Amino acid sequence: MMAHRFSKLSSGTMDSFIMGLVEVAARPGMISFATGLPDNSLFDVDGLAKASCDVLRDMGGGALQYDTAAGYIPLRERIAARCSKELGFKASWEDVILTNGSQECFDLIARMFLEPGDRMAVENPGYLGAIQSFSAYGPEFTGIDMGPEGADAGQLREAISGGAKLFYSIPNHQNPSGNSYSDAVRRDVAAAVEGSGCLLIEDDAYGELGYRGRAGKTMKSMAPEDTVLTGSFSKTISPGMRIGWMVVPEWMRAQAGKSLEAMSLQSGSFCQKVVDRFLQEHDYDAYLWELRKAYLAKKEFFLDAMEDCLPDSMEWNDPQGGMFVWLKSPEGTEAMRIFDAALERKLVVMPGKPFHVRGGGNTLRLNFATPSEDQIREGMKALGAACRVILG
């Protein structure tokens, strides 16, 4: 029989490290720091119940029928409505779409502007689920070097002057290093992209997780026409229901939707309707607030846990909104090594690397979200104990 031939494209897409660790973190006795997931205890069972059966019993079998390719508009009047008191910039409901989780708002970018080949410029240390989806469409990386303020401002001018088409970017509590763009930064990157035909993605997948609320101006109200803001309700409320949004300057919406209609037809149009309902119900500030109190008090716990437990050579971060701690051991030292004595612990951690377009071997990201204290407790014993057997 002839064998089948995947396509190019295909072939290309990277492969995914993070998926691989969620199946040896499932395994019984283990414990992981790996994964990006929220804490299961924090979602609102009861309320997303309620607001289903409302759902339901107002809307009847229309609940369940199809709706527009782009989603369900009173949704995307409530996201419209917090871009203009939340997000510092005015947009209109027709500039969101609903997209199943944010993932899909990479794969339907890429789809729209790369050609194989074409430049791209990406956060080093980036977000590899979103490095992996603009990968299936061969585009060049070139890394953007991100410190404890941001990106390097200076380093995505040189890469647009050399033809980078987009830049990908989360600006708050970076996934993974944990970090957040400072408002000067903020100002150089919208200043670098606008005008320059280079697209921004703004990712605020943790933007909602600040533990003092937002940390900064968005670079969509500096940069309107060249930035497209991407968001979900994956980190708050539920990454099950995979609700995503983007929202997109008025000369891309129509493409966007054509887009997004030719992909998946539209994304889920019973969630969205159950989440606006859970919104009309609940504060949802106040909701928030009660994720982000969550969040830094385990944060504070893991941290602690990190002074007890590792040793002095080894640094880290103190994030001030997120799910992640960026930890290094020292220059020369390869974290894989560290990773593979943990797991030897049954701790599963997450290398830095693979999050890298260069350098990146002495880093390791940590999720504090996922864990119980009783967890973190015994995690962080496991990770100490790695870290002197490899170090020293």
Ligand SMILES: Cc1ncc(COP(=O)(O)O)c(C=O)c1O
The other form holds:
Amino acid sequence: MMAHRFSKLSSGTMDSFIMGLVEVAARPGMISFATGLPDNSLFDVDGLAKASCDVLRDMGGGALQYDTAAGYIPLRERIAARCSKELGFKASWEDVILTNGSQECFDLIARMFLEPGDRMAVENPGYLGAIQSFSAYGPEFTGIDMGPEGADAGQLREAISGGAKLFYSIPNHQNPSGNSYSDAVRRDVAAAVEGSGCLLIEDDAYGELGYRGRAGKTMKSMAPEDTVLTGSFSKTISPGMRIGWMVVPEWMRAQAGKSLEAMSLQSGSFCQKVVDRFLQEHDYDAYLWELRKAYLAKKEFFLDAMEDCLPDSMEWNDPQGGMFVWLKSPEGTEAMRIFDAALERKLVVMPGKPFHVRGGGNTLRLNFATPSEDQIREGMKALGAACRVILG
Ligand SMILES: Cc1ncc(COP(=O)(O)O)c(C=O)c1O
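Given the form predicted on its own above, produce the structure of the same protein in the form predicted together with this ligand.
Following is the full complex, with the preceding chain placed first.
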């Protein structure tokens, strides 16, 4: 048979580690703190069933038709209005491009801006799924250390001086660390990118899941011409419906629409109509407060279980939103060994190292949103035992 050769760029795409763990976590009897899935029981199944029926009844076949490349205009108007009301900047519906989950924005931005070998800055640790998507375009990554107050703006300035064209950041309840940027870091990062030629990608995937409201101002409101803000209904309404978006500066609109059309014609407009109808039929803010309350309660239950079960030498943070706790074993120890020991006890956790460009061997990411209280209780005992095996 003729040999078929994958392109250099496709075979150079990084492995994510995540999908492999989703499969392991799905095996019978496994408990998972590993993936980033929302809690099934918090999806509004009845509300979405009603919205779907209402759309089909009122729009008929039009509900099932192709739409414009950038998506269903009423939903884009709704997202633009929320930018003004909650995110601190004015956007027109034409600035809002609907995508197949916010994951598609990363591919779209990379295909618009990156040539192989271009420099790009990413948080260290940073969100692996997005970094995997960028990696398909062959950039050289520069890691910007991410601490409890956010990304190191000094390192970012250096990276920009060294030619970084993009900086990918998650200022709210970051995946993986759960940390958010302080106000000062937001200001510094916005000032660093403004007019610099480096485009900021501000990933707001968890911005609406701050337990006491939004964690801080958007950097898009501070450097609007140099920032693309990406958002998603995946963590609030449904990840399976795959509705994400990006809010682009006016100068990027036409190129973004053209690139999206070339890639997929458009993302799924039936689901866009259903979510638009759902938002018409519900008070979204009241809905979000219920969700935030439920995730806050889960986080507190999870942290109490950590306190009860984990050895004193383990350290973790107390995230103020989102779905993740960041766990550290003592400096110099290998958290991968905790991963292995936990797996033997039928618990899947996510090692932190794959989220890093450098370092991170002693870190683990734990998701408290997906497991039930019984699973948290049982899983945490397994995690405590796994830590003790390693720490002695
Ligand atoms: C930080 C972050 N950004 C983006 C995404 C992609 O989400 P989606 O494509 O479902 O919008 C995820 C998914 O877990 C995420 O954690």
